[in-house]
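Here we start with a single chain on its own, the form predicted alone, put down as structure tokens.
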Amino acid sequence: MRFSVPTEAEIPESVRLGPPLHQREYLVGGVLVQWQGPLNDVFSPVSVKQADGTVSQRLMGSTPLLTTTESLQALDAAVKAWDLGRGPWPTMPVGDRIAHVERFLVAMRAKRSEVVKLLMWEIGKPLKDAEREFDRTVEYIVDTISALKDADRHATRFVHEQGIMGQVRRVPLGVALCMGPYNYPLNETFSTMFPALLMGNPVIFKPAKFGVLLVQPLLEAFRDCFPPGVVNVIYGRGRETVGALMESGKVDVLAFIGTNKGANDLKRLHPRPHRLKSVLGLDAKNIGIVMADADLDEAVKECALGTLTFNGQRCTAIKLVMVHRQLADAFVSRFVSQVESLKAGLPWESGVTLTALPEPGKTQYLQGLLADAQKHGAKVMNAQGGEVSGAAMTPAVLYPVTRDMRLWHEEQFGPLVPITVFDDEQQVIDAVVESPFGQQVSLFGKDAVKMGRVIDACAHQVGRINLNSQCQRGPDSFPFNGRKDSAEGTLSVTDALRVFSIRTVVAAKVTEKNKQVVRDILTGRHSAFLSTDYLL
């Protein structure tokens, strides 16, 4: 596999990069505020050959290197546009927070090629899969509104039991810091922040480390299109920035998708950790599990892909396979020559798997995960494999991983593909069950009976078996969670509105004069809450 290096005369105008983007603004309070002090270098993992012959990674331009100051300014800004509950923004009519967010959806659409290009070259992603992140994303909020107009007008109607008549509604938090990954540093963060806005939390978000500049052309229309202080944007090192945030007790929800230590760390800075809502994606290990009967063509092209689509930076890639002896050799030797297939290049080349990697100092720890692993035995099974080029990795396919290897405990996210044997079915169910993180697993195989005793096991120790396909988070109508060390919470089009909200009721004795009052707050509207308003 080859990494080339293109100059910048090589470069398609298409998708080539304008002088540095060195954005100053930040949201505060409905204010772009300009930011006067240091800034953050954002250097994109594509290297470009200079017209002295020189390579080196390109300069995309720089952020804000906000302080504790700016951070409790913003939230200061949040907390008054909550107003423990009374805020114009989690008082008002769901027909009216939708139209606010539908008024971002078209400033969003508006924008949607300078952002692909900044996601493309921020972090490395192929063209097609950036365009897609942006585009599932925003019919993920689109999913969202009619999700919420359907709950919405569930909740108009009142209950009768037991002589007691009422009105369950949901009501938002208080307010979400959200903070998303950089391998989807727009998809997986607005997951989590437009059901917590449209469910009425003011927002601070904080966007990932890597993936940052492509938030600079959405800003003003966070602005523009939504009241002062619901929506506030802030950058620069989390522990100058977020544990501020935390320790102020103010945040009512934590939205974070990273490592469990990161959020064990964020948790326990909170003064009134019961007071804290934490959904939470976190650090997954899924097993991709080929039974002696699977469709070898079938399992080696799932399991390619899961472990290696954007170089297995995905939580929910599979980081460990594990096939019975009696395919093993069959499937290593299909599978080095799938993986050998697979295209390495620039992220705007057609047909591109594999790119270079957007965090420093990745490569490294890859090949210390590498040489730990032919250490204990390991033999790297594919040629060139785990050679580096630049911020670069080929892929290496390493057979046979054992538990004395730290690969297999690890989750590496990236370009490494542990492959191990087993000989029974309760070999498999022992390796889910120790391990400390539980997303997914995948299960490929026909004989009903043993693929039904591994779906029984797994499901008290993952949030999701897939049957002969790849790990995966969509559609975005199905649950996504995880137990263990993977998650807390559960995120889907649905699921998300309930864990940015909670359950409400206001309830009365079924007499006239209760049913008068009743009748009297409505027609008089009178209460926010209590409403029978029906969303067409």
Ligand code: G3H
Given for the second form:
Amino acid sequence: MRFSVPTEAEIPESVRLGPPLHQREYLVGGVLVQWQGPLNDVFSPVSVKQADGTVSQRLMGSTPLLTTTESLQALDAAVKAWDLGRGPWPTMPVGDRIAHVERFLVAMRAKRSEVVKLLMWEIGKPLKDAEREFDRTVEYIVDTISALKDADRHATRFVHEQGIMGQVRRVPLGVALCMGPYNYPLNETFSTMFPALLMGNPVIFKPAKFGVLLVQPLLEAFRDCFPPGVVNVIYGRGRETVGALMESGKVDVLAFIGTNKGANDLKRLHPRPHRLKSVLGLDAKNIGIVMADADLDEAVKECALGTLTFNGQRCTAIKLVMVHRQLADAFVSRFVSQVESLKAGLPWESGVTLTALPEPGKTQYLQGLLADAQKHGAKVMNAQGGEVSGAAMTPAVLYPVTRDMRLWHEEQFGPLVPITVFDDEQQVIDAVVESPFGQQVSLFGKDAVKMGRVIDACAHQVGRINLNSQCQRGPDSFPFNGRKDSAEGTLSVTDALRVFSIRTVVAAKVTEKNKQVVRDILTGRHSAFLSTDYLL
Ligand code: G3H
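The block above covers the form predicted alone; next, return the form predicted together with the named molecule.
Now the full complex is given, and it begins with the chain already shown.
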């Protein structure tokens, strides 16, 4: 396996980066403000050979290192746009809010190639996957719009129950702080931010630690398509920027996809925790369970995809494989061949699945996990497994892995595949139960009785049990959540609209006098809430 290092001239023109993009603007209160302070350099994980023969990670540009002051200005703008729920955005008819988002979608689609290129370079995501991330995000927003129309149509009716009539509607919660992860910096942030916006919440958006520059081409569209203060985009170190927002107590919803430690630290800063609604996607250590009667080809293929797609940098990746002893040797040898057939290289090369890792220091961390596993008796089963070249690492298949090893417990979020054996499915159930995480499992096999037993045990531990396939989030209409330290709240196209809103009821005893009051409000259009306007 070889991670090649091109010269600038060897990079195809269609994917070549221009001169470094030194971004100074950030968006607060509908204004793109020019930052005069320090900037944070953005390097690609991809290394390039310079004219003098030296090799270095490509400098892509830089982003503003804002301080608490600018962060609090963004908060003030969002609080003003909210205006106790009476601002123009939260009170705007749903159809008009949708029109703003549709305008944004037109502008976003026009920036596809720019955003995809930055996404690919900044986190090393293979080009096809970067394109898929962009398209999936657009589709997600389109689907969210139709789900909202549907929900709003249902909300125009009145219910009559026990002599009381009522209209139940969902209203926004307030200022939402949206932060996503570096592995899906566009999709995972927009899939919380747009439901939040569509429900009427003003948003403060802080891009992930990597995958930051790709937001720059969209800043003007955010400014032009939304009223002032409805979308605010800030940059900088989390502690200074986001910490101050949480400490203010004025953030009403925290949408955060990251580590549970990060989420706990942020939630703790809020002075009135019960007023904060959290929507969290956190750590996971999904287990792939290969039963004795599993279809070996299928299990190997799905486990390879599940463990190593985008170098294992998916929250839904399979991060521990447990194989029944009867199949273990055959599984490991076929798995190794499958891994050795994967193509490593530059993210724009066709068929590439393995690329360099964006996190500085990540290969050292992974080498530490690998050395610890070897110290406790695991072997690297594939040729070159664990070899580091620049910011890239050749995947390492480690076998047999045991509970004594860090790799059994820690979420590697990288190209290390720990494989272990089991004799009885109770050992698998114990591993799932003992894990502090509970996002998903993959279960490979045929025996209905054994499969049923594992399914029933896992159903109370994880949010999704995948039969004979890898773990994954999609389709986006399915609930995406987790138990224990893996998540808080459920996301899906329809669920996200719910989590960013609360149901409020206007109720009255069914009397002639009350009917007349309600009728007068409706016909005179005196209330935005109490209304039977139907979204066509
Ligand atoms: O990193 C977490 C993503 O939501 C995973 O999504 O399963 O579609 O790759 P995916």
